[in-house]
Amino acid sequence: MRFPFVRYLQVIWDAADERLGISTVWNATARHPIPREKGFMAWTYVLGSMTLTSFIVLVVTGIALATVYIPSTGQAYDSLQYITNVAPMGSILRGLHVWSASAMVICIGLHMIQVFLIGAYKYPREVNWLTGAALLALTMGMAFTGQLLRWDNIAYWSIFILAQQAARFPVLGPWLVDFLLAGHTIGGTTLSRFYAFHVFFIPAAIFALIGVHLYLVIYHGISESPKLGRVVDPKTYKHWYHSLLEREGVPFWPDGVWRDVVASFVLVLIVLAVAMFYGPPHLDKPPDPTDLVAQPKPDWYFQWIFALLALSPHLFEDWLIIGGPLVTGLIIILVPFLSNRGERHFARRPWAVGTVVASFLLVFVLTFEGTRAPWVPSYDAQPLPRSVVASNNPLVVQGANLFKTKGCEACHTIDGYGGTRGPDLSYIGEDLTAGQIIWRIQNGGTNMPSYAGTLTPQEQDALTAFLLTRKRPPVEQAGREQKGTSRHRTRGSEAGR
């Protein structure tokens, strides 16, 4: 028996599918067929749907936190204090704004190693690597963007940063400023320019992208798994794959979606966890242009070409900020169609897989040297303890305090106190003389000032008195002398043989 009002339902449905076609819509996008997968590679196919997932709930959280973001620069820093501290569950969604962009970054990078690795770029898949490179970039884009709507100190400066960056590029480095900075200086206009690239610009751009993306995978359909010995070659691919989804293809709907269902499911929840649990970046001060000791830091994604470019030489500085980027984005060009055909399978590509390696060590050591930021003298470095000191002796306790007034512990380490840009100084007094020590203080070196100007020559003797004080306690030198001596021994009885 049925009910009345299903008959009516159905009446309702058949009248706008006729005039929608969406039956026609849908069975040519969920109802299509795909490979039949299995085990371990059947779950790597989740990559791109969680990409996307994590692109909607930045869009949702972006639409929630603009309806209190004020993006001006009086007023911008105050919006975010009170979204993250005062409005309900406002550090929540932030959070989620935040981390949700950090999934989107981490999933979009593992999808098109995975596509690299299993060589789906291949024909007739070429532009569909391509599209997807394009949202790489603009995933990159936004999530830079992002970090400066913060509009703390660390944004102002990394504007700054990137300004200075953007001049290097010949003939296009004024143009570049200007549009960067929407003018010649930093100011509201500046942060109205990035809020509409963050906020439309872009998420339109990966709007349309993905249309395009997900167009061309249901054209060509969703590339099947490399085995050893299958390769692809243009004249006879694309016969040989219909044939395969007619022998072994299932319906995306509902036999392949599950997968992706639960994989986005177990990511929100995720990203949702951490939110709570850490919530937001905490901001930095507001912005201070007289800040002239500021060491601004990027997001952890950014990390590594942070470190990238403060630990190269200044003279090839030029040529990775400008070269850099033009030489990875034109072989991510040209991967497609220098190698478009042949295997597929990464056991038979081994510089494909030497190149993934090489890759993520290079990202990850510069990504763990950019956190920890060996290059920046350490600021806000804590006076040396009187246990450090170690001495009664006024001339020595006054050069103690002239070790962190003057700047020298921000960048030298005394028994785990102060900054790494400069060498340890810990035993400085069992490697330099007295005389060795004034010359050094004197006449500064590669990174480090002259102070000749800078102290007077009582500083300059109780500076001297402190850094001579500075050696192994007695034990641990006689044990380091001890050692020395065997060593002379053994090599002396050598010699004797």
The other form holds:
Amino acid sequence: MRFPFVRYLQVIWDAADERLGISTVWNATARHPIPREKGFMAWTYVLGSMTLTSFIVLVVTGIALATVYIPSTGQAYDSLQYITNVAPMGSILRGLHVWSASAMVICIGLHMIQVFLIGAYKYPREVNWLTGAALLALTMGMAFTGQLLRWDNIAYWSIFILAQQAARFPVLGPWLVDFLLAGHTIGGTTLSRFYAFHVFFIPAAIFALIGVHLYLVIYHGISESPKLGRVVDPKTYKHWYHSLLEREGVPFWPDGVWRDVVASFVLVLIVLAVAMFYGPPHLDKPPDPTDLVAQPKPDWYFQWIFALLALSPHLFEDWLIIGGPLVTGLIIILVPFLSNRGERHFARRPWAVGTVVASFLLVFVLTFEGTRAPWVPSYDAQPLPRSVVASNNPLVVQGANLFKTKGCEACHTIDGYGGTRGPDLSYIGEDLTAGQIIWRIQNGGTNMPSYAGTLTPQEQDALTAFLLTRKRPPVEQAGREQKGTSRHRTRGSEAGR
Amino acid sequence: MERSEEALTQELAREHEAEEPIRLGPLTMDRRAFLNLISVGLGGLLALPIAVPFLGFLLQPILMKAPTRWESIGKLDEFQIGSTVQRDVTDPSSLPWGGMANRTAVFVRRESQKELIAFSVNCTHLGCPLRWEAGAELFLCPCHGGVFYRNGQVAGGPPPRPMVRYPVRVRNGGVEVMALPSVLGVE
Ligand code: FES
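Could you give the coordinates for the form predicted in complex with the partner chain, as opposed to the form predicted alone above?
Now the complete complex, all chains and molecules, led by this one.
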């Protein structure tokens, strides 16, 4: 022995271990046997640990933030300003908290997809899946309440949006609203209630469920990666699995855990980098209910729901708002009941792969649309410049002005100026006659207000005169047009198609 | 000291097989069953004095009635016929620490010599703050493209109902609006 003191340390350790039983617990948990995995498949197993790592980061940074944050509608905004701009490390701390929340949402989502695709939820691990599903729901609850605690103008209106959706519930609606808001409207008790949910209720449930989830992982053992043609039969599976472990099991610590640690390390590094170089999300204007110039928009993980609410057919909307989450939740709960045996490999489960691809596409496309939000009126569209109006006729010039002042430009684009809610009117003079234009403006349409009673007959004439001038430039001018602004050009080529 | 890994895994597997599932006891009442009943029963009872105030406190907002109050929003002649303006009022259920959240806005439109309308500023779709575009005489919603006419009727987009109206009255030349009982409109 080179270092004799090691012997003394061993004596001390043995004495402590005998009294604390550390080895027993350690051997039963950290050293529980797991199937030997190799290559890419082995790395897909890190997603659960990464979710846990992000949660731990969230708890630690959350505790630090809670030492300064004041959950009061009157002071939360100021305390957030202080955390972000004055307190040392405050900005990094907020950044770590927000971005590891994003990381947790991503990891838990990928973890679920992975478990689903390799059929790991099948017998005997059905309850692993169910606790995981509950954890997913709770994570989304944390993400939403967390966004509200960023108590700025956007958070204020987001609570309204939440309350209005809850109100659509039949019978229970109004009670649900009162319960969520801790009153009949947003007031002094609202924010502290969301705070209590964000830091006590939901985390307590998450801790408890993580406990059950991990216990079950050890109790049933981690599922082996699927092999084509190897089916799960509840009668023989457990026996088969244990003989597999006996033949080629390895202890989780350290044969499996090192990948988890490497992956978690990289994850935290990325989160830290984003927190430091990009920083926490910007605080919007103060939560002033009388400041109506607000643009409520959810954080990225709810953007697809935001888009869904704008794009869904209005008739089904109530069904969607109430039924959507219920049905989605029910489907996720039913998964292990519908198929808890049989083939596990995704290559033999086309429906499973199809479901994942379809849901992913749906969420992706909706998120993209939600980011663009073409249905949002362009409130601050610039008045059409002279070069676009291109006329000295006073009636046409007046019409062009009305196009802005009467709100047409909030929804319609002309030569790149204006909103995208309604059709592009750059070349409307070619498609509609004066009579049709007047009819449309006076009567409106599906999403177009009727302007009867808003425009005087003279104004209507001016607007019509202006719109009739909107024609494609003649072909010989097309060459010169090319030198115009790039927007101009895209418009031209789009219309030319 | 260290056992080999194989031995360890085998032992774990064996232990696993040896485990006995828990069985529910017989339904006759012997001494043990009685003690069982006492423990479960009293334990459950113990939860009550904690659960009742806990739930009662959390659910009390449902039972509370919202106070209402007439709030003055200015002199009648400040409102021009045919115009719509924003006015700010204080929520009657304000709490001292509520800060800005104690305030709310309303739109007030003077239709004619006599008639005034007070609108909630919330879109009836999901409650986003409407903006009054005076030139277009429309309320535009920034969230999902809802549009309302100057009289509060839906002009386009997803809103299912016309804008919510609050009671409004004129007293001694001053305009008063019934302030804000609920996010869902007047109850
Ligand atoms: S909240 Fe106004 S359109 Fe959705």
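What we label the rigid core is the largest C-alpha set whose atoms superpose within 1.5 Å from one form to the other. All values derive from a computational prediction rather than experimental measurement. Positions refer to the first chain, counted from 1.
Residue displacement note: P385 has its CA displaced by at least 2 Å between the two forms (rigid core superposed).
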